[in-house]
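Here we start with a single chain on its own, the form predicted on its own, put down as structure tokens.
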Amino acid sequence: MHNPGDRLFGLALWGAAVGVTAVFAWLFADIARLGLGSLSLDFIATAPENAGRDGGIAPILVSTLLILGVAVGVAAPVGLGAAVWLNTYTRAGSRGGRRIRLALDMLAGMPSIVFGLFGNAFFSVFLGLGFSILSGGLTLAAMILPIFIRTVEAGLGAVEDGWRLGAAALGLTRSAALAHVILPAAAPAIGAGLMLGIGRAAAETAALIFTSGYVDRMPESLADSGRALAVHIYDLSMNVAGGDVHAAASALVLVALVACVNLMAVALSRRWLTRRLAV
């Protein structure tokens, strides 16, 4: 016989899940109703015209992919190395480790506008990168790192000690155990950290306004300024009369882009886990 308290708790969890799903479905349906009619291959493949009211989003989409590529390309190896160092090479409960973790937790909750001002001052001005895709990507990498490091570190800490003991019993060095045993076992956490970081970076607006800029032409290199999809959506919604339809269509593309990138991250982490454990 089920406990009434357990049933109420289960119903509350189901209600919360259904409520969140319903809100997301309502928001997505509203965006789809407004923007689905403008979504087409020409919209994806052509440049914006008339301040974005006409034409498409080709240069904006390319700029977004380049910015995300820079951000993930920098954040993934640096964050993975930092997480491994915190989990494996620092003493449990050490003062330095606690301070670093506290700093990462504070940075993970930092408003994005602060990262934007830092990126503008450091990357754009101090390093002389100006308003560029590289400045925007490096700023987003700084935003991704705290979330990614803490997520991967938690995943590494959740790996059972039996994996480490088994690797030591086989005579593997610490680095070999990390490469062939521990990291593959933590692959789901690595994928989750990438998804959380990419989700935050892809939807970022404030930080990119100060770093990558507003230019909506096709970028020729990482040193060129480029407008991200999130900035384009903001500009069409807030500053362009009659731009709501194309803003909604751009939002649908952004949702699809984030979903595709997340699916790729999950697939790569699972493939890596399968390949490493098969060796």
Contents of the next structure:
Amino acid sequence: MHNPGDRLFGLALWGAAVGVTAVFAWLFADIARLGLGSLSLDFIATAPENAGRDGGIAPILVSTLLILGVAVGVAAPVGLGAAVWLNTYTRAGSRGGRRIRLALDMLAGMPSIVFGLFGNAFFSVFLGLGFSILSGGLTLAAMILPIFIRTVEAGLGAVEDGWRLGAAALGLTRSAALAHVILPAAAPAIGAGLMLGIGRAAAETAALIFTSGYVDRMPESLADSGRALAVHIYDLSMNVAGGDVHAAASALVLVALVACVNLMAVALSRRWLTRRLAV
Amino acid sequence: MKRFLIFLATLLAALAILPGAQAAGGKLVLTGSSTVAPLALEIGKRFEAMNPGVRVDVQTGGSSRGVADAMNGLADIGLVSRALKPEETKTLTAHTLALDGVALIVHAGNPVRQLDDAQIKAIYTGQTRNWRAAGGADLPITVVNKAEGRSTLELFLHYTGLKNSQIRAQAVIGDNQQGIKTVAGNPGAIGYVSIGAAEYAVEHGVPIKLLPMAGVPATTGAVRSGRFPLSRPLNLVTRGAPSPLAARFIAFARSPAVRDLIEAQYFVPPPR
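Follow the form predicted on its own with the form predicted together with the partner chain, if you could.
Everything in the complex follows now, all chains and molecules, and the chain you saw is the first one.
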């Protein structure tokens, strides 16, 4: 016999799990109901017309991918480097390391509009990149770096010391041990860090409206201004009368995009790094 | 690592060719009012189609930003959804593109038919807190105000003679659509938004109602005729004499060739 308290506890946990799923299902059903009707191949392949009420989102999708590409392309190598440095070159509990970690945690919790203002002031105005995909991507890179570094660092910290000792016993140099043993072992954490970063970057509106901007033309280079999907959705739902339907359809595309990119990030980091481990 | 290095190298290569990617026929940068931005974007696209090689980039951020960017040269043309203030006209020139009216809206289920100016003031300053005092049902009033920097706010303050610090609002919102959604979702709410956007929402079954101002019904027709008291010009502003390209764009934006675009955004083409 279960005691009633225990049963209630189990029921509460079960309820919480169902609740979380229900919120997602409700949210998804809501945008699907509104947007699914206008979602088609044409919607993805044509340019917006009439302020986004008609036409599609092709240039916006391309801009979004370019912005994400710049952000991840910059944040991933810098972030990996920083995480490795924090993990292997600072002693546990040292003052410098502690301060850097504190700074990173504070940056990770910073509202995105702060990054938007910084990106506008630094990349767009001070460095003269103007409204461009490049300044938007770099702003997002700055935004996702802290969370990426902390996730990867935690993953590196979880790698057993035995692996490091083994590598040292085999006479591997520090860099060889990193490339062949430690990083591959931390692959799931790197994948998770990428996922968190990309998810946050793809959902970003506030940091992009003043950096990559509002232009919905097909971008010709990284110096062009390009509207991100999240900015498009915001503008359609808040600023364009009758834009709700296409806002919902764009939101569906964004959800699908984030899901795809996440799956790819996980698969890539696993494959690329585990293969190295096997060699 | 190798893949990252390759990616970095491609990125740097892309950076290196950046200066070569300028538009051949010239480029115009327009920044400012989020109300005017969708219209400016559409006019810009038509202008680009007629002038190959020319690029028109539109950015948003509010009328204050339009004024500031035109003033300090960050933008060729500022987008400002109100008349310029006297001190601004010293450096800036306004070119009216279209007209827009601002209407008070309440929930469709609200029995109140109209409010006089004194009642509007009493509601927005928090002296009247229940609809019963304004001839409605026994329901608390939710006052919806616009955020600082929005030209609809400035227009509303100018009309009522209130200061923003006197207004006691329960909700502060930014864009027109947000105002419409807030009022549609709250039977006791009152707000003010662009007439064109509100008319469109009513036509499409959104439960809101436009209140007449000083006895004049809130319609785009009343705005066009100039009878509606709470209306505003949508302006393109430039500092000093505009460049030849900017001057061509302004002339195009004020020509009958874009009338359909203005009406498609629920604004009113200026009488000429």
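Positions refer to the first chain, counted from 1. Note that the structure is a prediction, hence the values are computed from the model and not measured. The term rigid core refers to the most C-alpha atoms you can superpose between the two forms while keeping them within 1.5 Å.
Superposed on the core, the two forms barely differ at residue 24: its CA moves less than 2 Å between these two forms.
A movement of the C-alpha atom of residue 11 reaching 2 angstroms or beyond is seen between these two forms when the two forms are aligned on their rigid core.
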